[in-house]
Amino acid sequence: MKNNDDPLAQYPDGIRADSMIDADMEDDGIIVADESTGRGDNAIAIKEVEGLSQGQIVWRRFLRHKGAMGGLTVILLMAAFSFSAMGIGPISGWWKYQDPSQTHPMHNDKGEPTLSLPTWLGGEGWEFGEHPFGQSQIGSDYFAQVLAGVKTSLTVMVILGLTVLIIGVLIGSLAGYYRGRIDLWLMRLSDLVIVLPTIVIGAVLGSLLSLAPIKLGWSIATTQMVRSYMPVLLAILLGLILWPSMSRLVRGDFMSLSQREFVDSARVAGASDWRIMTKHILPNAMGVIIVNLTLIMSQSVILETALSFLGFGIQAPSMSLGRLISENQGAFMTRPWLFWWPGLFIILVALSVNFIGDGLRDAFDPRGRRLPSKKEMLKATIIGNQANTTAAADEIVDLSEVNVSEVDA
């Protein structure tokens, strides 16, 4: 016998279900999720890049990684402060000793650096002094000649990867749009420079860097001019053998966007060959590029030093943070100091850049998702709730209304 009073005893499906979500809820505040009431961690995803365009959810996701917010800090200070100190071309630095090559009277026995930390650190208490970063074995103030190495790695980084990124980007979007013969040629191309070993090549022509001068018996100034910038030279002749692992990924992805709707559409329009290239396809790449030329920047710097080390990179009067090691190996037991430094800006300016990709790796993958946090989830949980206890209302009164229609009957 139905009970009329009741308006929910004919419903009782319903009742179960909420008793059901009740318990789930008190076991771990976690509901699954459903598109109906909008709840759950893939609601929480789509409701924050809800009217947002592809760049925009990028950069949201983007500044959200911690790893890459803090390797593009290190960066950033890095920069700053090297250049601020040391000057940028005609511009001098606020640095007092601009020279990292003139030598200064030994300020203690060893030439120990000056640096001192706070007392809240373990030190003495906060002193820069005469030589922060202590003198190398002839009294140059290591301060200066470890930002001037920090300038030149970070100034081939950044040459290095422009170099890379205009020539891999050329010849990988024009072999996978056009295809035919000239995919087969650029192709070959690419084979034969990839398998040059790096290293090796790289120190030829850092050679003949420094020794063109004096074997085609140019003049002082233009050898002094050639010193002066071999830093940039070194940073495009290394471009010039690390392109292939860009073009060859830029190449697949211009073959598979290439046959995408929107580009037969262009097509159609009337668009010519460039316009799709640059507008419509080369934008889709971005994500592939942009992580791609973060791992060959940061494999730069540490070709860069390898080169330096072994005697075949960046030469006198440029500074180098790997010249450094190697002109100071012979102090390792002595003035260990000589190798901290250095060592150390190599090891942040390296893992700062493999953040940076990493974060921008997440940020172009399409098929990431970040986790909601746990306060995110209770607040989805307690919305949810609410519209669920706002929808039973309505239901009851509905149905009430239902049953005081059938008594009037």
Given for the second form:
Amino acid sequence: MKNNDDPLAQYPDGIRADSMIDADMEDDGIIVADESTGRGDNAIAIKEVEGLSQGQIVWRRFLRHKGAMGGLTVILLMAAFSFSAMGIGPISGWWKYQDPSQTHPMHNDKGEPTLSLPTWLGGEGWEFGEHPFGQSQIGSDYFAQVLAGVKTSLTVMVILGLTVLIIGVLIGSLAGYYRGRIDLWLMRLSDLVIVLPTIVIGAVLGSLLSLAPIKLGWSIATTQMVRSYMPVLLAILLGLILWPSMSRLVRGDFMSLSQREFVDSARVAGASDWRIMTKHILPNAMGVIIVNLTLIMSQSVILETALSFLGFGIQAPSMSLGRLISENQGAFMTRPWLFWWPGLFIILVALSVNFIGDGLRDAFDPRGRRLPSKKEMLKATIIGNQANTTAAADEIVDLSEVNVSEVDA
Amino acid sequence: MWKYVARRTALALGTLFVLSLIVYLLVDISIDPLDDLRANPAPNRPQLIASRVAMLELDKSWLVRYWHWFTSFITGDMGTAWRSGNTVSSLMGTAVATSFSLVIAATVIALVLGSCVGIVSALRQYTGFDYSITFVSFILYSLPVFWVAVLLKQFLAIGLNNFLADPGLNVVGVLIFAAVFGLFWVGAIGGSGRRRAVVFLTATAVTFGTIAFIVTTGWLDHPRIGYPGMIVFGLGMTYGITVLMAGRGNRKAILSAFTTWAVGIGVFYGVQWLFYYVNAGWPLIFLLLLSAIGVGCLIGWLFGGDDRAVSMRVAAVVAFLMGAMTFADRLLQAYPSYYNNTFIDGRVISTIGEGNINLIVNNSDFWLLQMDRFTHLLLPTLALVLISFASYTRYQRGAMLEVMNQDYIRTARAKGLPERVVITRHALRNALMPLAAIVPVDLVTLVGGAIMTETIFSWAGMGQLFITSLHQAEIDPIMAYVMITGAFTLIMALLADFFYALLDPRIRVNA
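Which structure goes with the form predicted together with its partner chain, now that we have seen the form predicted on its own?
Zooming out: every chain and molecule, the one shown earlier first.
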């Protein structure tokens, strides 16, 4: 986003921010009591964004969003924990049972979780134990199974996000920029995909992935490879059906942005189509793309686990949280932990991504703004009053700013 | 106009055709009809395989098979599920109705609740209420429907059945619940500190009192709304609707609303006799509800005044709700006999199927059968509602905020209209308009979500048919599902555009 071609950057940032705040004041129905003295609210906002580029303003707003920061922390912790415990690719993790499908004798009566919380959290002292999340009906270590499932979910989420990002943005930008026939075909194609619920096509594709090696008579080595890379392959296949919503949004943004003056001036200056698209339009469409991407990613977690629950998703040897729930369904009354752990992690992943998306949406929304606390408002009003009584010259500057902002709006 | 509809229909048919071709190819690769025979140790395995290959034409190209399917499909023959030998039409007939009853019930509930909460949340923007609703809707939005469904089935249903068998009052739990409820109303109603305190105490006390009454007095054994309920709740409801829709100053509207309420009480008495002599049916119920609305309109019209339409609207809504309460009361009267029915045996909340077959076969009482349908609908609907409630709330909140920022709202305020009129007449109508475009599209998502709920609750709906057919490698039912769902989606999309153009005069339909 830190880009000199950004049209929003052509005005000094203070003024740009000022106009944003003005519009926002009306939006919120806040009426500034006295034009000359009531600048307290604005003064805070202007001071905060002084000398920053649009990208920096967005980044700062994002960092200030508590929900998004919480979500980001949780998801990073989960990723670090699951990947370090269960390993990445050939590298083994620190957890003693690296094979989730291996069975063990029941550690205690029913294979209950040995994890206990520290005393200050209401537990019986911190202990990790032999099987922290308990054991499944046949005695597998549930900790290893659940964390392997979390790994799968995160992998699917990231790969699917990347697939959708690449395809959706590529097709959407081409259709929005060149219009005409390619646009027409894109809309027909996305019509086709949108007609069926994603879970229906997803089930067919998942089933295809697990049956294709047998049906097409591939060699055992290839079949093995397909099996072990199941999450990646499934994510790519699902990405191939989830891109239309992204490309429709990108298309719309590219259509309206390519009509703007700065695109014309870039073209007059001799910029190629590629340069206009990547350097001039794309940075401005970034907000829509990123926010939509988080939505798709949180959906994908749910979709993957749902498909695995139905038996059309991830197959053994890869683990999936949805499959854990479906496999242990019958035992929930006697072994409730088999239900709670996978559910908890699915919800945590989806919730965190949703919160990150919410924070990004607020950060990119030019009308969005943090409400200053009462203390800040009071302080700024006092400063504003002092300034008002001393300098009348400020008023003139003020007026010019207002004019510029109106032109801008 | 007709040209537009014709063009859209042609486009939809083309889309369906291409869709059928692609899906047929995909499904053809992803199923393996010979799966069970490959591992079959029987000595006549080659013959078995050969006969099945011949039956399903597996030795021919997929295009040939597609062509055979397609030609029979357009003549109305949807094929057979070859493993069981049933024709797809016989399987689909009931499945479609089952699925849609589930989806429509869930949509209506989620739509009404979600929109109301979203609108209030928008009106209380940046308050604790708004933040809490946002947070809750985020959590609901992140819940996987299959997890919720299993949770409801495995934990809630059993707990609820045990509770109904032996109701006991958990004072602390109910108090906490009542307090949360009280806080909800404080947040929704707002106002000064004093008013907040009054609202909180009243709402908490009423909630606690109601639950305590229900649990301790044996009401649960013979649940009814009855005259006390009709009078008290009816009055409260009538008052609330009148204040919201017409304001305290509109005497004519108040008079017509309360007259309608009084008539409703009278009809409540009469209807008890009617249902005693006549075994009801859905046509009769709909007829009664329609005539209730008609009577409401008539009362409003008779009171007249400058603003007849307002009085008529208020009275019609009151009449409809009184009718609905009368229906609910009569339904509840069937509860004791349902509870004691030999096929139910006290386990009222059901987790499997869309109805108790034994009960349906052996009983003809309309109310008992509806009670059975209701108890079976309860959990799957709840699962679907929880999920789609969140998106409606978020959506409606956004739409309302958007509208509240418009210039015409400022104009309405500036010309001195009371805030109630600004919100209900100027803002609400415009904020609800986008729903016409959203709901049809959302129905499709719910049809997808219903796949999960139907599978978990063993409802013999379309979704379950699709899943079992995919597991069993039967292509005909899958294609029927795809075509029906696809056609449904396209019709809904057409309807969405049509309604939107109808509601929003700025949109012109051009061919």
